[in-house]
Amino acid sequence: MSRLIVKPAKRFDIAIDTIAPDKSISHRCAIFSLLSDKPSRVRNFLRAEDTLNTLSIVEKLGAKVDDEGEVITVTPPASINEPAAILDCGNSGTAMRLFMGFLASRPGFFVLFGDKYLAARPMRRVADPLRSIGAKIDGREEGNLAPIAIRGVEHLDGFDYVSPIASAQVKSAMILAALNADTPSKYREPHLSRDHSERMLKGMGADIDVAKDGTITITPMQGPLQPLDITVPADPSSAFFFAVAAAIVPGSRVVLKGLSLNPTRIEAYRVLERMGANVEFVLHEDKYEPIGDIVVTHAPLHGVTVEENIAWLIDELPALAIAMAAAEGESRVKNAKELRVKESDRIRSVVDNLRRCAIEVEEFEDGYAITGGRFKKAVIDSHGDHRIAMSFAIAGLVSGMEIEDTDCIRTSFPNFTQLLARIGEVENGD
């Protein structure tokens, strides 16, 4: 089990143009390519364990994948293969949940599995609504835990589904199922979650309408969709670690280049701006996704309450907790119970590790309250969660930190440690 030792850093002023490509969009590029009958071309695909696992699953389902370095070309099969082996999703809940929606209406038998952390994550939130429209899905705890077995059917029923949670993964799974349903479907969620699937599928020609009240109407495909021809933007969730670094290291500035500026992906930057950091958004292009740069400059931070648009910043909350712990006054996170079913129970992981760092924090069922203070160097337990590991590595830039079980970082951000080393001294250990 690897560990990462981070030493305190001095002020920095850097531009970063090698942020990891967007993980969510990379997963979707691989899966959505199966909806066409022509080759899809994907530039800047994320080469991390999770997304490469998704690409491998696409191959096992019959696609031909040509990796030319700059461009990955995915040629879909005439029909989906029934694989002889299990489909390994690694650590990715996105892959498992989206494949559940896609495979539920494809004839064949499929088994989805992953690592020990993914095997503990809840899947009934996808399995139950899919089974209600005719999908045949099973697994441990009545389909709640992997391995997930799917007996695909030719067509599913159209639906009018109101989700109890705002989740891009649940929504995407249901949209994929609806595209191969017998009749049009409607999907509603309590708040708008990240909308990459809707944007990308509409760009491929899918008949998906999003009403002003948020109701999504999906008309079944009448034939194959158009192939993708896309450059994956840099991941604003990954870049956010370095936004926090600039915000908490006095005198610092960072220019984060080529990011998705999708409004559902930059909410954490808006919160950082509310806390007092100087944040600038510079739009360069807008095709499948708005893309541009984000500039973050240090300024004194103050406490803030975060309780709205939680689905838009759920992945960034651990890093945002580091900014809150460095701010003056109290900060609160509410309505974020979804954090408890991520790669780890991120509420508990954040609370326990902040306490190790001598930060005062109170835990609630749906969030926490953090009183800003001075970080103390500590040994951090990542719980195998890449976002916990990277968040506390950023905290190490002000106090020094030792993070255990950091192999998980490679699942989403392979060059994180290299970029961190541009700011401060970093050591890898066993």
Given for the second form:
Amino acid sequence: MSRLIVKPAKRFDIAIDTIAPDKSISHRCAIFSLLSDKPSRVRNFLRAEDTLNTLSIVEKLGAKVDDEGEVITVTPPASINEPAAILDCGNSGTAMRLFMGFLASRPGFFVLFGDKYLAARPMRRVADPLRSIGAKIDGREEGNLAPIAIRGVEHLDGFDYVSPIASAQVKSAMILAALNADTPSKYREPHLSRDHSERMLKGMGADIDVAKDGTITITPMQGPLQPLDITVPADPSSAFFFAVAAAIVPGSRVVLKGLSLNPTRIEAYRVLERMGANVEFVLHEDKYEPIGDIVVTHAPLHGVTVEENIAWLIDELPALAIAMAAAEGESRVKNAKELRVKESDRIRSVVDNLRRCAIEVEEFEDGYAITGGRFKKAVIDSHGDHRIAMSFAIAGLVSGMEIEDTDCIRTSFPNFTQLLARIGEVENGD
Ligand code: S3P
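What would the structure be for the form predicted in complex with shikimate-3-phosphate, given that what you showed me was the form predicted alone?
Next comes the full complex, and the chain you just saw is listed first.
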């Protein structure tokens, strides 16, 4: 089990053009390529554990994957292969939930499995609506926990489903099921969650209409979709660790290059701006997604309340907690109960680790209140969660920090430590 030791850093002014490619989009590139009958070409695919697992599942389902370095070409099979082995999603909820929607109506028997953290995460949010339209899905606790077994059925009914949660994973699973259903479907969610699936599938020619009130109408595919030809932008959630670094190390500035500027992904940068940091967005292009740079410059931070648009910054809340702890005054996060069912219970892991750093925190069922103060160097337990490990590594730039159990960083951001070493002194331990 590896450890990371981070020493306090001096002011820095850097540009980063090697932020990890977007995880959500990379998963979707691999899975959606199965909806075409021609090869999809994907540049800048994220080569991290989570997305490589997804690619290898796509291969087990019969696709041919040619990795030519710069471009990965995924040639779909004529029909989905029934694999002899289980399909290992590793740490990824996105993979497991999207494959549930995709496989529900493919002929064959499929078993989705993952690591001990994924095996504890709720799957009924996808299994239940899928079963209500005819899917045959089972698992531990009545289909809630992995391993998840799917007996692909020939017919799925179209649906009119109002999701109780704003979740892009649930939405994407249902859209994938709807594309292969017998009749058109409608999907609604309480707030818009990240919309990569809608954008990419529409780009591939799927008949998906998003009304002004957010209702999504999905007409089943009449035949194979067009293949993807896409360059995956850098991941704004991964880049955000370095945005926080610039915001908390006095006199610093970072230029984060080539990020997705999708509005459903950059809300945390807007919160950092509200806290007092200087944040500039520079749009460069807009194909499947708006893409550009974000420049963050340090300025004294003050406390903030975050209780709206939670789905748009859910993955950045742990890193934002570090900025909150370094700010003047109190910050509050509310309406964020979903944090409890991420790669770890992120309310617990943020609260527990901030307390180790002598920061005053109050825990709520759906968030926390943080009183800004001075970080004390501490030993951090990542809880096996990549975003907790990276967030507290960033805090180490202020006070020094020792983070335990950091192998998880490989799930989303394999070059994180090298990039951190451009700013401060970092030691890897065992
Ligand atoms: C993701 C959706 C979000 C997010 C996760 C990736 C996706 O999860 O937290 O990291 O790629 O669809 P939920 O849909 O469960 O909110």
